[in-house]
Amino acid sequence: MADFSLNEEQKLIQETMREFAQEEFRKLAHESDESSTLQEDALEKVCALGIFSSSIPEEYGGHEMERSALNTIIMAEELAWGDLSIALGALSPLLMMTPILESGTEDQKKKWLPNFCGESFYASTAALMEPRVSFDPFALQTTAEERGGKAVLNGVKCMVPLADRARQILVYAKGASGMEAYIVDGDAAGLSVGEREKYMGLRALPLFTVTLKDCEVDLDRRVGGEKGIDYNRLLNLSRASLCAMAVGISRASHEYALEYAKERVAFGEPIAYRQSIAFMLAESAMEVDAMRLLAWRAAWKLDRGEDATRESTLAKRYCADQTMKVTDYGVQILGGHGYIREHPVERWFRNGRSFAALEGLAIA
């Protein structure tokens, strides 16, 4: 039977990340969104928390704490509660680190994992999404063809976080054995990073188009070697993490709207007493809890080594829809003030819209 009561370690993770998000991300969120700038200082401070090295075994330079998808999504929820754009940018090294931990060969782990154990932020990312109206992660157009002892990559990726500064980009492609992942240097010949993409939300997160044209990669950079990656599990880990982040901004919007409704007086009483407002607040509270339970259930199965495809897929679909509802309620409850940029509910509404389109921008 699933037990979702947090142990002492998980409570500590939750409290530490919530305090960090309050003190660091919340203070930067508005300015970062307005200026479309991801603060480098925030990335370094996240690295200093030991988020990356704590999941890496000692033999590769880490702290060898037990790696857990549930622990990671507890952390992801709190950081996204602080700010989604900054959280996605700060956690982008996991996009390369986790697949290597999950599927990498021994040589790949020895070569790449120590990079994430240093004191400075190691810029790395992954390229999964492609610029198509209806993106299907199981029908990638990017290809990997073996020629002359090399893998030759061709294709176009979009929404690649921090691609402009990434030391390495983990590129997902369709190869002879199915879905494959290759570690490509950010300055590799045949790889070009386009102009920064602009979106309605996630304005502080640098997202780029990456084009691969006859980009040659040594075969020893294929994650997992001949065995390859467990692509389905990696997608499930990603969806669970994205769901946790959806919970984070939904919770943030609900909490802000609740406090506003208690303090805003109209016709002699707080607007929270109005039935229409009270119903939106109650429904938001229920949806936040429901989303969290779906995300935790998926992570619980993943930690048990079970197939969580159904759970992670349902969670992602549900969280994408309900995040839109909860953040929209946040704007509605504030009325005209909800449309003013000085109130964060409009930013959470814009960022919340992204979850319906995101794949692979976070991973547990």
Given for the second form:
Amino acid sequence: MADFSLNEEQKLIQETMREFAQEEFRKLAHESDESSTLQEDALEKVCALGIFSSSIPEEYGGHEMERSALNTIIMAEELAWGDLSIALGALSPLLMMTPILESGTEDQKKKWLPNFCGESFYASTAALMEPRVSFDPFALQTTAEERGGKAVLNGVKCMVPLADRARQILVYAKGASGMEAYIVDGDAAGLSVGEREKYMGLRALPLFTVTLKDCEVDLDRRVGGEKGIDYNRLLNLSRASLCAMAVGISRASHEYALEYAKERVAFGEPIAYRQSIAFMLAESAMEVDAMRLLAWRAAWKLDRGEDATRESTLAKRYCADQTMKVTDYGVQILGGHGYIREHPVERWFRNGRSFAALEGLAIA
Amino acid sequence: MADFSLNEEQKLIQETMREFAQEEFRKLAHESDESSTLQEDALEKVCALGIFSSSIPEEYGGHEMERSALNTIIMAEELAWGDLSIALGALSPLLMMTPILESGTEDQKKKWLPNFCGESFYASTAALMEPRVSFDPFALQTTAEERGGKAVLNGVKCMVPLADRARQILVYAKGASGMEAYIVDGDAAGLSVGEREKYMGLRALPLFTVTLKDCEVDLDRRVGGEKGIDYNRLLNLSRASLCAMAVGISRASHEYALEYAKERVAFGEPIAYRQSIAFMLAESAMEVDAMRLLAWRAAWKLDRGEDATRESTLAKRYCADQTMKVTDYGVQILGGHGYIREHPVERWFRNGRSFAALEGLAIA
Amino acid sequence: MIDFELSPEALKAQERVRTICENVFRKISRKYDENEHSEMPELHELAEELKGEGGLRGGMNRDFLTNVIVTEELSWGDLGLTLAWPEGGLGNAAINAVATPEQKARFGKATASMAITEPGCGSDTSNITTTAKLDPETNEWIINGEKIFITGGKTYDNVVVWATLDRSLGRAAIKSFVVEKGAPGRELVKLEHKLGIRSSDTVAMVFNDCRIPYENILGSPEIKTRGGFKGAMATFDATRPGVAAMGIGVARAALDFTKETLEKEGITIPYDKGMHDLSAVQKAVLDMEAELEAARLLTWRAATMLNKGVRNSLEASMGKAKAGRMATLVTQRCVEILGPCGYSRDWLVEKWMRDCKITDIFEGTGQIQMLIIARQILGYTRAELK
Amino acid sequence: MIDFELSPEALKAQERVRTICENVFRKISRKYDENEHSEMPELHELAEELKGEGGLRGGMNRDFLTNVIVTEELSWGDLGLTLAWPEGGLGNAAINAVATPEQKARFGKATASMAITEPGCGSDTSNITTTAKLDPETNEWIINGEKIFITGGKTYDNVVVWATLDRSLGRAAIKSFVVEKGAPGRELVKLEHKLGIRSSDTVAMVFNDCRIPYENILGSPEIKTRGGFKGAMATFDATRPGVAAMGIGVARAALDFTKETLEKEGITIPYDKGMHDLSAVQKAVLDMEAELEAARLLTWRAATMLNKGVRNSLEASMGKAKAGRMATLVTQRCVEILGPCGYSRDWLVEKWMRDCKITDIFEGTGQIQMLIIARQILGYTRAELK
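Having displayed the form predicted alone, please output the structure of the form predicted together with the partner chain.
Starting with the chain above, the whole complex follows.
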């Protein structure tokens, strides 16, 4: 029976993560953004919540109850509500862990998954995007060729989170059998991490260009071995997660603007007494809910093992558009105060504009 | 020096036409729409204003001062403000007259132009559009082939105004030299006028499907002879005129909604006291002005003999979109009353949705 | 628990309605759009046919989400005909939402329209001037006033009338009453000609010392100045998801038709392509699909809350606001995409555009919905946020 | 007479500015975005270079349309740098609009910023608490209060301060005063860190018994309770077309760049194709071009009215409202179209998006402009339409 309320487990995840995001991320957000610094400490604290090990079966060192895209995105919304840059950084191990859980061979699971069950943050990431105006995840230009019993990777990747410190980078490339993913060591020969990239937002998140030049990788590093990965499903899992983060940012901006509008007095009354302000808030509230329902549906479908390409891409498009609108309203409602960096709405405005471009930077 | 105010002549045109539209068209509009009837009388009255003969040089029986697309669209806005269906009908002779004035051979001018200088309405029209979802004026499927010293026309046209009574129909077709226009007699063999077409709006305007089946036309009926027509310019002249009519409709709806909002009381005050209503009106006022300036610029450029494809198509796109918005606001502001046919906003709503589809139904 | 699966009952009802739409509604859609206010024998036949099915819509024990699904499906068929549905209208929804078991038994079988708006009040229901006075001698209510924009007032038997027990007490004194067919002093005074939904009648009625039994009041006759107004206003919480579903159904009709037509022209809609690989028309269709889904999920949520008995006026208004606006824009876009053919009355898209516009107007305009949402999220009274 | 032709003078100024933009602005654009609040020697050099030209912007006798053209062109180069333009800021525009010949002679050469907003009032200028009192003994005005969001308050010499002569008299008592550099009691108290236009400083200032000569008041010191408030408010009519031109210039920069970049990818923009023959990106670009042209023509109209001395507050607000919104949406769209590269700080598009957002905020937010338009077309007072 159709229902749109959280169960007890999900309520607990939501509450815990909201509190955590409030306590840990919100305090760091401004300073991290201004100084373009990701506090290592925050990554460790997220790890300590056990969010990685809780999705990993016991046989690989975890204590999985039931892995659920829906539960993961409920968490992702809250963490992004705290701060998008820190959330993306802290969850970046999932970028390697989830594909292995989803498609890895037994050997790969045994080898790699225990790393994520330790006490400290296991720095790992994935390289999917490429620096092109018309980037399309289905037309990767990075290639994987089998040569002499090795896979040889060539190409340029951008927006790779934490590439500077990642023990492994999961590199997506076009191979003979379609889209493939390789677990490449961060210090592998032929893989070079470029200068840190600069973007309008996500300033606290270390993002890098990664160049692969005849980078040789053992074939057992190909996720899923011969069978390979379900690239489409991984993209959809990623979209669901990014949608939830877009909801988090939008909700943050909406809540802040709402409180501001109730307190700010102009012409003798709170500005929220004016329909032009009140209706922007009403629309934001409505769209935040609509975005969340779309994201949930994509994740729900993915949890049932069904193809969710339509749901994920529609949700992604919708969430990217609406986040731009809602965070723009946030700045607009604060007016001049929204334009200065003392108030977080300008950061959410900048961060909120990333979603239209992002693919694969988070995964459920 | 840039300036955006009417000169004395234009003011006179505007005033005269506004008064005429108010007196003649507004009274007929509702009944004509309900009964799908175009009052012949209205056509004669428009003709009696001398608007056709005033654009025709003396040598062809007219008393031209200076033909001006700008002046014509100033008139077109006012007439469409009165009623779009009647305006399109009454101005339909221009659909034949303007192309002859623009591109006709000396012989053609001598032969045809005097007809438009008489005392009574000279029923004539043009057939440009074709009944296809993806109709594109640059990809006409109606063809003109030269065979045995004649041009042979084949194809199906739609939305041909007054085709049932037109003495001549200017038929646009793809020929050997590109887009060509032929003056075809309404009763020519091979030309058949179908059933009257039914549309969401423009109900008072008799629109017809016209089928050309091996319709033979003398070669001296090809406008411009060997040189042919400047199809692009004619389309742009048409777009400027349609834009002005879109402005007329939008302004009509805006004005009506504004008066209504000031009079209609809810919650103890006029509904125009509410920002949600007042801002719709403000936006409409702003967009009506923006649309008009865009239309004027296209016409101004055409009057200078310059290529105005960019200006005309941008204006057309903009006017079609904004007219839908403004006339929608008209209905929305009247609420339930906007939905019933007692108030003209519902007619403007229906008529306003034609512009996105129309090409060549009016010309400046 | 988060679940997007529809119940087997809902799916079955949806399928049944789909068949009706294809076999009946779509075939008579244009005819009764062109011939406003004419008799529709096909609907009477349908009423006969439906008798054995225990009510497809507005049934007594039907869950609200199923009603929303059924309404979307019916409206996909034809919104005007949906509003003339032989099993009743908004009045039935109102009765189902607040009636006592006795009243459900008395009024449940009859069809009912709803009379709220008056010539002097549109969205401003607090300003209702129609009065209901109790005659202590006969224990009857005496209704006096004029109502406009009654959907189905000609077709349906009963009419649920909003009237005030005491104008000086404002909203709290507004109650709703079932005025049965044939009640003395109930008179139909005008049939409206409309932009769309022409197969459904919209009428004005006058109540002139119209006497009805005491038991015809819906909800309590008590005037609670605090937290009152519930009997009447609660109807909106129950009916708005249905109105939203109407907009969604019509928009889907237009979108389905547009996609089918485009497919005949060789244009399909890819879900896995980025902006740079889409045509303008493909992107427009994808944007519309996303908007439609958003409106639908908001509406479903509001309906599931009703099922649980959770207060849903915020969520109901969100669904209605989103769906009404979405339907207006989607149908308009479809007309545009289909060029001269979209504008023609040979196809139904232009009709759907006219029809669905009402969903952004009736049961509270889009602007009123935004006001309701804003007041709730801000915690403001009507005086604070006008 | 309707004429869209720019004067030779305007075209010449436009060309000159274009050269400056290409040779100076664009080259230092990113540097001073990244290094907020640093000294900009390139602008000082530019000031030297411009000396012989009699003022490219904000000049005394320049017609308003030329100013708008020049402002658009400068902002196409860089809006932050435009706001730090060595020939002065909004204060100069205000002085030019209402100053006496004597005042123009005294203040014309110095650069000037404008101080309106206070911590407790944003758009609500009627609520200004900064006071100006005349000391009858010395015939000086004594200014007291705090002002925020002063654009260029650090860079520019003078500051035009809005202050009230008598709070009890409301708007009519608000006057503007030129507070020169070095005036006793004038203190810069804060430098803001902003979303965009980072090369222009935005400051807060405190005026503490700040004494200025009697002749530094702009307009009449008389408090006209009817039709008053003109001296101060008339500045907006004169400055809003300029602010609109800023939004237009930045939007054009983004659109030009996007089109050039697309062209490198083989994508050109056709003007003679229908929706069915356009790609999603092509259609987006065409829509943006139309929006930009609409905003520009509304703005030009407002400027030509100023030249004629015709009241233009309705038209100025239309231009500003349209341009601010258009610029916000166009630059955002361009960022989106350019994918990860658009979001990157390697290119300037993302900066233009941040920069132009201020044009929908300062000199009255988009919402305030709509309110002004609505009041004028409805003929409503502030009390009627709040």
